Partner chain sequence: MLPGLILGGMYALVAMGLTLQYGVARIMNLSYGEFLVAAALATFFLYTGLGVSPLLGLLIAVPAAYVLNWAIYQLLLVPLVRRAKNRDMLEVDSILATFGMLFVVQGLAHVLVGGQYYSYSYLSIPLSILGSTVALNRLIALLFAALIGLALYFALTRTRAGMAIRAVAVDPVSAGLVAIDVRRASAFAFALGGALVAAAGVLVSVFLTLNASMGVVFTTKALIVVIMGGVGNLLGALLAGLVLGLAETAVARLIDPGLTLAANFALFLIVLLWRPTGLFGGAAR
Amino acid sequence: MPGTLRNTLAVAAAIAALGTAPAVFGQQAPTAIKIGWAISKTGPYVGGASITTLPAYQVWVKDVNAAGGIMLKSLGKKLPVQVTEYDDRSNSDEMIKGIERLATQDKVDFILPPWGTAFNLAAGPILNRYGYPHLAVTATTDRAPELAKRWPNSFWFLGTSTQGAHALVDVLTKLRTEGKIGSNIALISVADQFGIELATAGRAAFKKAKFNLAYDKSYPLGLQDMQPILTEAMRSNADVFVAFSYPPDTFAITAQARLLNYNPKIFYTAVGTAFPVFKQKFGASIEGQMGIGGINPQSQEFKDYLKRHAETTGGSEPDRWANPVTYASLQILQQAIERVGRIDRAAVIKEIQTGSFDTIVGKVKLQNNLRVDGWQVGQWQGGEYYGLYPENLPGAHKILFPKPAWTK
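Could we see that chain alone as a structure, in the form predicted on its own?
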């Protein structure tokens, strides 16, 4: 073969080889898995985000990187997690801008969700459009089954508003059957997406169970003077007080109920009740106070997580509801990525839809993109916030009744 022809064929073969091996020659192999989030680091939502969501993200990133990263079989090695973070300033427009930037400019591999029901609902269409798995932990909505069908990339971990309302009604019904409480309930609710949905579901559940709403009042987000509302609730003489509240309201309601010495047999507040700072602020006076969520504090997985959380956050503890579930959702994400073995969001979404996962809150297998077996009702007892309901979950505690008097 003439030399010129031989050289020409060699060049052609080399070009052909390059065309068949883009992973090697056409693009650089990744050196990290890029994770991003836009979350409330300032503004009214910072309390919930900085206790429930952000610390769980930080502990997970630290845990993953301390173990060498996330294993990608396609590369035959582990890659560390690299974080890009934005402050949404508790503003939904800023949150959406942050997610858009993460997807289109930063081009992160995975986006973790914001804090809160309203923000997760607002983020849903954006994450779906760009094909990111949406781990909607801090979102309690009756629309979850519908949204999971509309956005098959979305996963809902805390249950629906109706589940939460029915769980509370089941607890109250048992107490009424035992002759411990009557049928009257005083209900207040925050006029935010979370409070509106939970109050709507609660009213329907109370009515079906033949409870009577002796008082029913909504209040605007950000209201801090709760005394007029609490005074009216006291006048109802209901055995049960229920507040479908967000963290700032939960703290204000509790503080002002103590001042008024308003202490019905059942005193229930929602988001924020399970926060460690709630216990720090009110101490033993919250003994017997009920709320949303719960935990099995005897679980070794939770004990280990508690230690790592404190080490990562300078000594702070996780809340006893959505924080460990948030961490569990990230364990699910990691296991799904490792099973897929490459950065392939569509395949990761499918694995989360169908797989079974070991987490700090137990084995999780989603049903139609929903987790259906989480804690719904908890109570402070002896300085710990125990899960009460569902009663069949490991570590379920018996209710302390009636709520002891407030301590000063």
Second form
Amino acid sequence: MPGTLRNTLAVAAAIAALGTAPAVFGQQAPTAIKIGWAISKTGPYVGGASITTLPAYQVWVKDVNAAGGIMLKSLGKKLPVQVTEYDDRSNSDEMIKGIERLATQDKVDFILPPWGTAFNLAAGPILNRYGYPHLAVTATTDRAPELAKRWPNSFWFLGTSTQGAHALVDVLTKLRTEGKIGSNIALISVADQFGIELATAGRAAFKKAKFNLAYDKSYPLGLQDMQPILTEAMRSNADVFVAFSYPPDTFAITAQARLLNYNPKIFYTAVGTAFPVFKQKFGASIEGQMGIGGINPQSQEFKDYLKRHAETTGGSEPDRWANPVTYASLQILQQAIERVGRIDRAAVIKEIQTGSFDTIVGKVKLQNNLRVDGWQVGQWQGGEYYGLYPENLPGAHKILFPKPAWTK
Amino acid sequence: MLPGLILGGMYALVAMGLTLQYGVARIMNLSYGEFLVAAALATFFLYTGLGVSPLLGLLIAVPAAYVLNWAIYQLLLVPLVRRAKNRDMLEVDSILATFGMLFVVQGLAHVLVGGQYYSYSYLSIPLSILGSTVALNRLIALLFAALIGLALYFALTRTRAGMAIRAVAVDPVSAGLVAIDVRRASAFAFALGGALVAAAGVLVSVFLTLNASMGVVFTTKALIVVIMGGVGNLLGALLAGLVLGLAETAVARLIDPGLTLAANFALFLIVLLWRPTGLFGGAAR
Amino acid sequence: MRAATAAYGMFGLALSALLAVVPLLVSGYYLALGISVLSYTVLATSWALFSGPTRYISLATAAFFGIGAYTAAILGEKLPWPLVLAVAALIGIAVALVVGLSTLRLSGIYFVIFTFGLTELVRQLVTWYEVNIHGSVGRYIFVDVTQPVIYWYLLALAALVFLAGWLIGRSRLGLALRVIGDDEGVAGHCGIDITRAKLTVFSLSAVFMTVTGAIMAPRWTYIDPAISFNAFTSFQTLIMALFGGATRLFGPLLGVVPLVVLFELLGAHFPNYFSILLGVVFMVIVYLLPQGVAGLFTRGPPRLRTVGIGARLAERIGRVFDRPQASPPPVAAADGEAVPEILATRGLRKAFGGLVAVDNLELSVRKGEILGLIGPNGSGKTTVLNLISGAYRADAGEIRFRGQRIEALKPHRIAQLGVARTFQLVRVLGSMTCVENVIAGLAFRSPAVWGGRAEQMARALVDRVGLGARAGMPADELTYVDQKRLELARALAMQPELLLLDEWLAGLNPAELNDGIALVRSLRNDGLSIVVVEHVMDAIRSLCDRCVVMNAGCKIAQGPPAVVLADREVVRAYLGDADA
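With the form predicted on its own in hand, show me what the form predicted together with its partner chain looks like.
Then the entire complex follows, led off by the chain already shown.
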């Protein structure tokens, strides 16, 4: 029976493939620096991973190898980067297995993290156990300082939820002091870790700054009809609308707010606002819409990055928030390796903890493993997404206020 | 009220094809949603790349999907139908086979367009009707859903081919006895179901943000609607879709937006507890 | 057989011991692979415990798995680890009972999608609770449970699943599930408490799934509803079990191992084409291995084993069906009657929508008589049998069997009291042999017979209906007439006092008819009371002591066959006015 034969062959092939693990030439000098990652190439997380994380990885690998590789002083030469990648299928267990495979089977020199807050948190303990630096970029959590203590090899690049919420509150407080907005805020948030943490931190910060939450609801991930929520938010007559939202909802909220002609003085949406496809979809009508993240589009490094990004990914643009930071985190890794001069993960971790690095998002110096000076609030102005806050960052733009009417 | 109707109309639209595929051809098609997303993404590229309007896209996607699904039925599913001794076996086999198909279609979509979100604006013009504001594109989608649903309903109840299809849905064995070519009727129903899901894909693409991994969301919705309405019952699917849409909107407005999806599933479960074969279902199995 | 079983047992022990040392030898990736294989082995095997024999395809796996994971997340740092698992198991049982009770009326695809919807509902509710009450969706589980410990827990759990499955497979509970899977209606009339059988095994399988979730949770450190209630878990479990072969205990294992390895190979070598290749491989498997992997090694459904190692333990499991029973009162003759009544109905009524199938029917069956229930098609005869046997619930009226009211009882209770039946359209348990069919009649009656004695008695009954030569043949390979005989043997196995035969003699050729009549008569001579619904007038004339004639749901005549068949109204009912 052909099925029997085929099946036997398949099993035999499987065993053979598992048995013949790549031979290890421990004593020979390495010919490449092995980099690995397990990331969502399929499943629900692919939307975020394939805009923010994976392209940044690919651009970096291409850049490094185009420059001849990473300089290792101990060898006196540059070594190219060689990549092993797995698809975690947006499944937590697969992701962990993938990292374990990279660490123990492929014995890669460095592991780049998966996409998303949940997966970075889940990857934390294993990367810690195997002693790999953990460059957690796409993870925003208030527990970051605590986790950085628990896992000294982990580095958190986007700040905490509280930071994000406080930044927004600072921007709003200033506007209120100038008499431009009242104290009422309509707040909605997605019922996912990220949205909830931001909303929780936001509520506390708003309260402390004596703002009043005229409307405050969370909605489940995957909800497609935002109209009832928006109608209620509209009815609250607040000057400020804040949505701690995720990509598909950010799109739906924007589209439906425009439709309802819901035009508060401040219109803020979170993840997805900085996506290139967001601009592509809504064109000029999102003028003045605020969101999370931001960049300094004037910076030459970023302009160059845009070009290289487009070349590598077939013309697509990076998002204006975590994608450039992801690339920057890899620049930090590279510089740390070069300063250490050999593949010594403990020393590299130490260097990242203490060193100061030049990246496409400016100079980065981590404090207690946290990057504290990233863009927290951005705004679309004239077709570009500018960082507004912190105001002391180079390239900080002036706020466009009030948000202009939606264009039809 | 109107937004709820529009949402419900979308659910019904998404589910109509599955009613035919499962109710008549007895194929529990788990890759259903992938075909919807494929049609939606194709529309996106036709519109943004070539400037083909989505409504024109219907004319391309629907016949193409019909032919494709007809071929899939004849090539891939007929062997399963032939070897199945009874309905249970076909159900299990079709679940397994279409589960494989789900991965193939999704994988192809990923290779072709990657995993990013796709979204475009088309006829996103506000209209004020009965005190609520709705988007023209959603209204058009609803109108098309209603048109397609009506056309299908009349086709099924007033034409010979429709009669044959309904007979196969009720009892394939007896249908064979009265000289209905069951295989042909099933292939036709499956292909027509495929064409309908493509139409749904084109229509939802004008107002939803999608990526290549989201097919399963629609498969789920369609399954829930079809089962709640009663397998093979078009009116049941329409009604179930509308009820779910209205409930979702009402819960969001009156109780808590956080419970909308929970309310949807709870409603579905309660209906099944009350009527174990759906709103308009016949005997089980 | 005994030696083979012992060998299997030894092999199982040796294998477990061998597998137990794995974490000492390998770590990291291979250990992760081992954990993956074990967790899916437990999930798929426990899934198949319930869904394999009953053919109820459940997609609630992820719900139980997620509940376990959440229990671990909430209690992990508060209670000792084994206690956490115990609590998870209890919660699993509680949820399974609720789910089981609510899905009793559902079957087929409705059951499938219900269980799926349920998982989603649980996920949404947990999310809502976490957001609004707990104030955070994700939870961290910083418990000190290492990978080898997780592995060992899972290995122990897998061993338990196999032990449980093995014991159930040779117990009356296992037989009950297979009967339910073949024909739920027949199961009830065999005396099987369907609710109890389904709930017991469904809860058991849920316990294993829940505990698996609890054991796996610390592996992830961080869980949120999307991770724990991942619908993909349900699908993957189902696919692996079906691919391996869900009707055999070791079938799911044969699906889990190759598929986990396959996923790994494809994922490792073709990360960008994983989906396509997986899908293609999958479809190839479906087309080439219709019976699952287990089908390569064995043919046909598993055979019932009632004796051998574990039989005593299995016997205990079967006692889930036994209930203390008051001995029925002796049947006494009422005043002025020579022969006592065994069955009496009064004011019996049943309507389907607007159609009144049985209307105010008075009927009595005396002990030791053959009562013919006759009438034109659609006059309500079969409905009467369905009311007596409990398949339908009467709208009004009462039914007394041996003086006890039974109209509100479930079919299995009525069957256990001593009412057995056959069906108008013959209903045998197609996947089982003749002997197994009859054992199904012995094992759930009151008092039940099981083990070696059941096999002997079943063989004797198979012989009695003339199927001795085909005792080991699957019932669906029998001819129509032989299936009728088998159905009678199964009914007789119930040791009934009242036997309901629904057109049992229809479709027989003259020689077979004579044999059949003689057989039924011999049963009466053994002391049975029999109600026959029949159209074969010769049989009625020669068999029946009395006849009741029905038309349009009403009794229109009763008396000795010769008298009623000459009645003008009866003739009119059968043949219309012109011939009357």
